Structure formats: C-alpha cells, structure tokens
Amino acid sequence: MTEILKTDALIFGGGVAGLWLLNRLRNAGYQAWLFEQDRLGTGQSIASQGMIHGGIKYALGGKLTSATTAIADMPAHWKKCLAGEGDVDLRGCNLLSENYYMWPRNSIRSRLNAFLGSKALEAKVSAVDKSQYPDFFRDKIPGPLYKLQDIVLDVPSLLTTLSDAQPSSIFKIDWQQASLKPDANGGIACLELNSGQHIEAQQYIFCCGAGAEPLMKQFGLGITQMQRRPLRMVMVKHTFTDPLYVHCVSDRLSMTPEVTITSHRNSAGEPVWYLGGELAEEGANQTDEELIDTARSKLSAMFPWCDFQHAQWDTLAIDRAEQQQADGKRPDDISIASQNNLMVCWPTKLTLAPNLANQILRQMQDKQILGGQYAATLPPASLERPLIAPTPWEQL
C-alpha cells in the first residue's frame, strides 16, 4: 500500500544555498525537507574560498555594477547571523578571518584600480596604517593596503552549522531508488521512493547547481537553460605561519583581482593557500602543469620574501552552474526560474545565499503557499543523513 507524506517544500541540493533555504523556511514556520545525492557541500560549496564579500572585487576601476549593488550589504547580513541575531543562526560557525585586504602591489595602474574601487565603495573600504599591517605584510611592502568589510568563513564549519540545526529534515537520496513524477502542468506531482512512499509538496526547489540539469532533462522539466563557467583553482601547501587573506589587484584594467588568496588548514593542521581570481578563470584553459607554473611565478614575484622551494601544488577544476545569460558572462544577481510548483535556483555565489532564500520565501508567499497548512508529518524514516564533503586541499 502506498504511503503518502505531505510537506510544504522539498529542496534538492545540500550545498550552502539549499541548507540556508531549509533553515530559512523552517524558521518561518514551513515544513521543509532537503535531499542530497552525495555529501553535503559537494561541488561548488565545498570548493568555495569562504569569502563573504561586499562587491569591491567587482568595483575595481571605480565602476559600480549591478553585481556590486546586489552584494554590497551581504557582509553585514552574515555578521548578524554569526552573532545569532539574523534570519539564520550561525553561532558555532568558524570564522577564519574578520578582515580581508586589497593590495594593489607596486604598479601605478594597479594602484589606480584599487584606489578607484575603494572610492566607489568608500564607506566599506579603509586604508590601513602601516603600523596596523597584518604580520604577513608588515615591513615587507611599501603600501598602500586597504582593509575591506569582508569576512572569511570555514565552509565545512558553515555546512555543519546549517545541517546540525535541522538534523531530522536532511536526507541522502539515491536516484536509483527514487524518482520525480511530473504532473500534467509541467510541474512535479510527487517524489516517489521505491520503499513505497510518495512525498507530495506544495513547492519543489532545485538548489543543486549543475545537478539540476540532468534532473530537468530526465523528468521533462525544461524550465530554463543553464550555462557553465569553468574555473581551475590552485592549492599551495606551505610552511608559512602567518595566514593571508588578500585580493592582489591586477595591472590590467580588470573587474577581477589578479589573484585572490585565502588561508586554510587540512586535517593534519598543515597550512594551505587557496588561489582564485583571474588566475583561476584563465587557468580553466591551461593544463595543470601550466597553471601551477603560472601560479608559482606570480607568487614568487608578489612575495619575494617567501620560499616556495618545498611547497606542494595542486589544482581543482570547478564547473560553476548558472542560469544562462545572453552574453555568457557571470549573472549579476541570484536567479530563480519558476514553472508551476517547481523552482530552479542559482545563488551565483556563496555570499548571496541569504538573498536567494528570501526571494524564494517571498515568491512562495505570493503564491499563497503558507507555512503550517499541512499537519505535522513524520519524514521518511528509511533514508540516511548525508555526511559533510571533504575539503579540496585534503588531496595535497
């Protein structure tokens, strides 16, 4: 006999976006369950540098774009949540750095880029007095150096905090043992489990990045087209004791820093730099060897006081999934495509996960999908809870 379970929302995808949305909906009184086919954070979330930034990297050269405007207030939002005062409680999440820096190096052009960017977001950027330089830079660079309002989070800790807040609402799904059944209106009728349970929801939400594409194709849910923008990050395991969180501004009039560096530690406590920015974007078209040679050359020129002779290097390919844009470039803001009772969502970046959840909540309310319309239903007991994905630098 078929057992029918009913809930307000089913979320597919256990990255930061999906987990944040789960917390946001349940905090607002909705019944919501989340399903993840792999480990929580697998893919774009665990590959993130953990930066919660306010858009200065998109304002280099002094031009305020719509991307800058969309993201400008996000660090303040996240800081409230870290203090337990926001719409999602992040107390217990590990904060890697309360400060992020922008360094224009020594060329006139890179200094101009950084200066114009700092003026474009003047209230959120401040010049650092040399006596206050972080240890890594003190007495080693002539300046200038700017401090941003941005912060850096430990992504595994963030995933753990978000998932631990909803322990009975997160499940591992095996698509060999489950299927989505389309309805006659281009939406979803139910999630059918081979155990004999059918789960019906008022709203189905794909927050699974590139994983949404096969689901849409498999079940005939062709809401929207997806684009992929590849990156190839670089990891450097080293012996430097001072952590580093900095955008190194390019000599070119570019909207992206030449290299963006965050500091992490593997499970053995060994320090690792994780490199993004233009280096990672251009690295998508290079071999591993070419990219590592480029990264080694750049870092040696930037930081001549550092010895990379015994450093260990590796790369990580990332396939960023986003709603398709006419020009193929990065979307400026979050994206939500809707059809009947289905939404396909992309936050575009870690920082905007709260904005995505808030907009989904508003759209559900606009459709008169309100929390508490169903009597409390026990979730499927046969499914396991997924683990947290390992960090990329564990492979070094």
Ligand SMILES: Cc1cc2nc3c(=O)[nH]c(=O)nc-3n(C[C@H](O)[C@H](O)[C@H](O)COP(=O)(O)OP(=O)(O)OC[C@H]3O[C@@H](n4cnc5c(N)ncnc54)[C@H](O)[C@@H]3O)c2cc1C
The other form holds:
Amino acid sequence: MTEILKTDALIFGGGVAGLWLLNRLRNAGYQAWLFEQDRLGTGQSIASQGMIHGGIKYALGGKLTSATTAIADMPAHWKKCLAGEGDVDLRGCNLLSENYYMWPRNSIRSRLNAFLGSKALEAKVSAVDKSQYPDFFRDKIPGPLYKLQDIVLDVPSLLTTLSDAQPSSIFKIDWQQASLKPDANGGIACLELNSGQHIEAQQYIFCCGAGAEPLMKQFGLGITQMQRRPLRMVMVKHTFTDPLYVHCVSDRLSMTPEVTITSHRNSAGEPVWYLGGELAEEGANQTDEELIDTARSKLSAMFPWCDFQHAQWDTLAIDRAEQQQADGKRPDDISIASQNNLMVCWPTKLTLAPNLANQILRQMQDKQILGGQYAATLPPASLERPLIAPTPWEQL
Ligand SMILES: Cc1cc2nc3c(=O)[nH]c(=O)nc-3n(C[C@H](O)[C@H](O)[C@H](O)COP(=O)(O)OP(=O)(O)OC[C@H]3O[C@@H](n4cnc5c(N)ncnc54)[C@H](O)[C@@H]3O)c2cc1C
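Now that you have shown the form predicted on its own, what about the form predicted together with this ligand?
Whole complex next, starting from this chain.
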C-alpha cells in the first residue's frame, strides 16, 4: 500500500549549497529533507579550494565589478558562523588559514594589477610589512605582498559540520529505486520511492551542481540552461611544511591570478598544494603531462628556494557548473530559476552558499510557504545516510 508523506521542502544534492540550505530551512522551522545520489560534496564542493573570497580576485584590474560587490561581505559572514554567531553554526569546521595573500610577482604590470585591485577594495586588503611575512616567504621575496580578508576553510570538515547538524534529514537516493513524478503544471507532484512511499513537498529544490542538467532535461524544464566551465587543477605532494595560501598575480592583463595556491594535508598528514587560477583554466586544454610540466616550471621559477625533485604531481579535471551566461563567462552572483513548485539553483561559488539559501528562503516566504505545518512528519526510515566524498588529493 502507498504511504504518503508530506513535507515542506525536498532538496536534491548534498554539496555545500544543498547542505547549507538544509540547515537554514530546518533552523527556520521548516520540515526539509535532503537526498544525495552519491557522497556528500561529490563534484565541485570537495574539489574546491575552500577560499571564502572577499572579492579582490575580481578587482585585479582595479575596477569594482558586480562580482566584487556581491562577494565583498562574505568573509565576515562566514567568520560569524565559524564563531557560532551566524545563521548556521560552523563551530566544528576547521579554518585552514585566517588570511589569504596576494603576491604580485616581479613585473611592473603585475604589481600594478595588485595595487589597483587593492585601491578598489581599500578596507579589505593591506600591504604586509616584511617583518610580518608568512614563514614561507620570509626573507625569500622582495615584495610587495598583500594580505586579503579572505579565509580558507577545510572543506571536508565544512561538509561534515553541515551534515552532522542534521542527523536525521539527509538520505542517499538511488534513482533506480526512486523517481520524481511531474504534475500537470510543469512542477513536481511527488518523489516516489519503490519501497511504496510517496513524498509530497511544497517546494522541490535542485542543488545538484552539474547534475541539474540531466534532471532539467528529464522533466523538460525549459526555465534555464546550465553552463560548464572546465578546469584542470594541479596537486603537488611535497615536503615543505610552511603552508601557503596565495594568489600569484600574473604579469598579463588578466582578471584571474596566474596561480592560486592552497595548502592541505592528506589523511597520512602529508602536505599537498592545490593549484588553481589561470593555470587550471588554461590547463583544461592541456594533457596531464603538459599541465604538470607547465606547473612544475612555473613553481620552480616562482619559488627557486624549493626543490621539487621528489614532489608527486597529479591533475584533476573538473567542471564548474553554473547558470548559462550570454557570453559564457563566469556569472557574477548566485542563480535561482523557478517554475511552479520547483527551483534549480547554483551558488556560483562556495562563498555565496549563504546568500543562495537566504534568497531561497525569501522566495518560499513570498509564496506563503512558511513551515511548521509538517513538523511532526517523520522521514522514511529505510534510507541510508551518505558519506562525505574523499578529497581529490587523497588519491595522490
Ligand atoms: C576546482 C574548483 C575550485 C573551486 N574553488 C572555490 C573556492 O576556493 N571558493 C569558492 O567560493 N568557490 C570555489 N569553487 C566553486 C564552488 O566549489 C561551487 O560553486 C560550489 O561548491 C557548488 O556547490 P553545489 O552544492 O552547488 O554543487 P556541487 O558541489 O557540485 O554538489 C552537487 C551535489 O549534488 C549531487 N547530485 C547531482 N545530481 C544529483 C541528483 N540527480 N540527485 C541527488 N543528488 C545529486 C552530487 O553528487 C553532489 O553531491 C570551486 C570550484 C571548482 C570546480
């Protein structure tokens, strides 16, 4: 016999966007459940560098764009959450670095880019006195070096904190054993589980990253299109113990840093640098070997005091999934496309996940979906809980 369960919201996708939203909805009194088809964070979230940007990266030419303004207050927002004083409690999340640095290398143009960027965001960036250089750079570079307000988070601990806060609302879904039934108005009637349960929600929210595309096709949802921007990140396992969090600013006239570096450790405690920026954008068109050669020669030129002879290298091909833009470039802000009781969302950046959730909550309230009505409904008991995805550098 069919059992019908009613709830306020069903979220599909347990990356940072879905997990943050689940926390916000439940904290606001909504009965919300999240369904993940793989491991939590699979795709972009676990592959991200964990930087909570304050926007300087987008102001490198000295111009304040809408991307810069959309993001400028986000480090402060996340810091409040890390202190347990924000809209989501992140006290279990590890902070990898309280600062991110920007290093214009030795050319006049890259120094200029950094300087102009710093003027555009005066309160958010400061020149570092040589005596205060991080250990990795101390007595090694002539400067200048800038300190940004950006912070760097340990993404696995972020995903764990967000999911542990909701112990009985996150489920693994096997699409061979479940399906979404369309209604007559271009929305969704229910989630049907082969176990005999039908779950009806007031709002269905796809936070599926690249996985939104097949779902949209499946339902003939013409409300929006998705774009992928391919990257090929580089991982370097080495023996340098001083962590490094820096945008190396290009001497080309580019809005993207030449290399962005974050430092991580694998489960054996070995240090790994994770390299993005222009290197990863251009690397999308290179073979593994070509990209590793490029990365090795760039790092050797940047850091002549480091010996990479025994370093281990690998790459990770991964697409950014975002709402399609007319020019195919990076969107400036979050994206939400709505059709009846269905929303398809992309945060565009990990940094912007809080803004995405705020906006979804506002839209639900505007539709008079206020929560509380289904507080007593219990979720299906038979579904298992998904694990957290492994980091890309675990395999290195
Ligand atoms: C290499 C890289 C580095 C980045 N670095 C940064 C950074 O430092 N700072 C920053 O702010 N942003 C960064 N970003 C962007 C950021 O990672 C993404 O914007 C963000 O993680 C997207 O989160 P999401 O939850 O929307 O998607 P995802 O993280 O891709 O998660 C989607 C989830 O949905 C699940 N899913 C897919 N289809 C289905 C389905 N049909 N049913 C159920 N579940 C489904 C997937 O398994 C996955 O768990 C980076 C992105 C990349 C690729």
